[in-house]
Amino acid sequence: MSSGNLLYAQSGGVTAVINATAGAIIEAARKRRQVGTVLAARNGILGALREELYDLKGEDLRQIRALAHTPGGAFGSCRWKLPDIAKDRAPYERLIEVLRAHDIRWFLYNGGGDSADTALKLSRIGAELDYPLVCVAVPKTIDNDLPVTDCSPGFGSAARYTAVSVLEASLDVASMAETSTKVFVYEAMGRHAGWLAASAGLAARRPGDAPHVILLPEVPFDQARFLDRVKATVEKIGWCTVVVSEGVRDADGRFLAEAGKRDAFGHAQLGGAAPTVARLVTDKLGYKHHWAVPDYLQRSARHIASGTDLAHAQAVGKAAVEYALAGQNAVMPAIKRQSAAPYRWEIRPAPLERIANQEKMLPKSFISKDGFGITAAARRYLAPLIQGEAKTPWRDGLPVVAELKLALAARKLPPWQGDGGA
């Protein structure tokens, strides 16, 4: 392929290192000859239908590089999944018609295992209907739940602020345990994978350190069991710590803390783990409680970012860009890890039919014998990610953030009428 466009997408939650992506596979792009223009669709691939794309030609290269210490997603992010081919081929045959108007000719989408089914979905579509198309999906989840790479960009930093926040908080409780609080409740997002929840262990550095129970969806939740250990452990110390993931099931598979309403990628909603949990402590065994849900904070935190995240981040965004201009459809640059101590780690291309709609469950040698922590294989694993420093520029006491233009390009084609909106 020897030219034309190059568009990039986010999808799903975003993170506190998602646009550290974007920036590098930006500049990537913009050192490449084949790519005349660099564009970004608003809002993912329903700006990509809508023909919502802004034109990055004149973004400032100082504001793309400080991409790398912006979080949240700098262009917009979505969740909508592509339906079935077979049931209405009108939103694929929308989007080649919007790439080919654009002379896209790589597409890179930027997010979980759904965005990987929408990247494989569009390669497919793209050699069906005779159009020179190279998608690659580009990794990104703070669940890291994504299989075949080693851990997911987003994941290593929302990991240290759960670790960071369990550790101060836990030393808040145990300083006011013998006239207040007795137990803390802490909520880790996940949904069905407990890597988040089970990185809070790393704040216990010696045996009895906080966190004392780590409730995960691979361990269906005991109640009997869950209350005899809080009973105990506030006997033994005088206060208990709490991390419980969104995503924890009782025995019966039904989530302690669901919504009752879906997302548009047909996940459960998930939220209030924490006070359901919490509740139950004091109504079982009368301990005073306090409970909080970090939610969007735990995934947004880039001025604790960790090191190794935002490197993982970036070096994923320029090998996507090398992916697609050699002309390697349907792969995402996975993280390979070589060795954990010293931490050494290497991206190669992995096939997105291993990827798309695939989850990655926390292991059980990584759970310890009670189900309520995490074992020394779980720290090798687990520790590296968090570690180093993530440099956040600061003016007048406030972290500094990218400020794009975001120029839309002119439109070509007709509004877009289908499902996803005008």
The other form holds:
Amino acid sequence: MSSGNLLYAQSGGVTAVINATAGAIIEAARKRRQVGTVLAARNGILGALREELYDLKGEDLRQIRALAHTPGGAFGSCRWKLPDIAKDRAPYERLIEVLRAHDIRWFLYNGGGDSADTALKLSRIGAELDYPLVCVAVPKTIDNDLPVTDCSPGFGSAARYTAVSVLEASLDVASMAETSTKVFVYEAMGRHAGWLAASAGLAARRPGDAPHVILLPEVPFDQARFLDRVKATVEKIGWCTVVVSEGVRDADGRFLAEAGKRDAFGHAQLGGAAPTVARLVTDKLGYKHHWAVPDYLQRSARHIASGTDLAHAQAVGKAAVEYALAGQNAVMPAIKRQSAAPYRWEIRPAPLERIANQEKMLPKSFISKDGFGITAAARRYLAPLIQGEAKTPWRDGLPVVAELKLALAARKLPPWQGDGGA
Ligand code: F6P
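With the form predicted alone already on screen, would you show the form predicted together with 6-O-phosphono-beta-D-fructofuranose?
Every component of the complex follows; first up is the chain already shown.
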């Protein structure tokens, strides 16, 4: 006999493996007798407010399993901030109405730090509005900035993409350097934390290998020192690879490249640090440059995803179902590193209060003394996260991705009229 339905939703920036978490959750929940139907909200919490809920009953198990090799967010994601319940109860009352109408007892919210804020607020609904809901946050973010967990699913794959791309493109620049391009600038995502930019450092296996300069958000940008380093590198080896984090700021705290827009959480849309830095190099040093802003490519590159990352993504999904059904409200499955070599890890529940709205920056011990590279400690931390294969099935030269029916459950309520209403 089932004792209710389970709702899953994706939130924030998607990753190459967030759907692997979704697949693991759906499969694990389907096996549990307590769970009647597994539902997924369309576009995160907005789908819950709008009563746009996919009924996953009719989805073929093969397609659910294919989510493990399908990037993007199969159910849609959102950046939408729930107001403080003390200031505006309406969205919470609406959520309860929707949850009650669909007999939802467990809510699994798959996101980063901002989404953990939503999950924490929802986890308090039970007590505040007298509705028995167990809410579990499920981690993901390519930024790797979630506290408590050793790393975040999504990061290892984006880190691998970064290290591989920097290694390969650097071979290209080295070939062209004598008569053409001397400086290549690669931009890594990561907002305020330099984890992804730092992972480019894994591409350098011997002293002097690319990348020669990594510009991290944790280190204020010093133009003169940067140009000196680029010049010295070009004079020594003939070319230079620079990795710049989208979140690099000058000494006054201004982003090198802010695209102008802000999201619901007040985060600036970033992107464009690489062209800014590359232009600077040509204007001041006269070297020809190329630059790359891989942008969404780095968070969707499932074809070179990390096997470790995929295993993490599936493990947090399975654990989230266990925690939810055991009634563990307001927790998140966190990855705990047991040993670095051999790499061993386990999943443990962590309280959401310690996670929501926090950002974990690169520690000082991971940044080289000159501020332009990573230390051996950073390598030890990062190296296992990009390893292992996460096989992709191919058909006609293209990756095979899941094809879901995405049938919406019949509506039971009038449309939501509030903020975020359809
Ligand atoms: O989710 C994290 C992230 O990938 C950041 O690294 C990046 O700055 C941001 O998302 C981009 O967000 P959006 O896709 O909403 O523009």
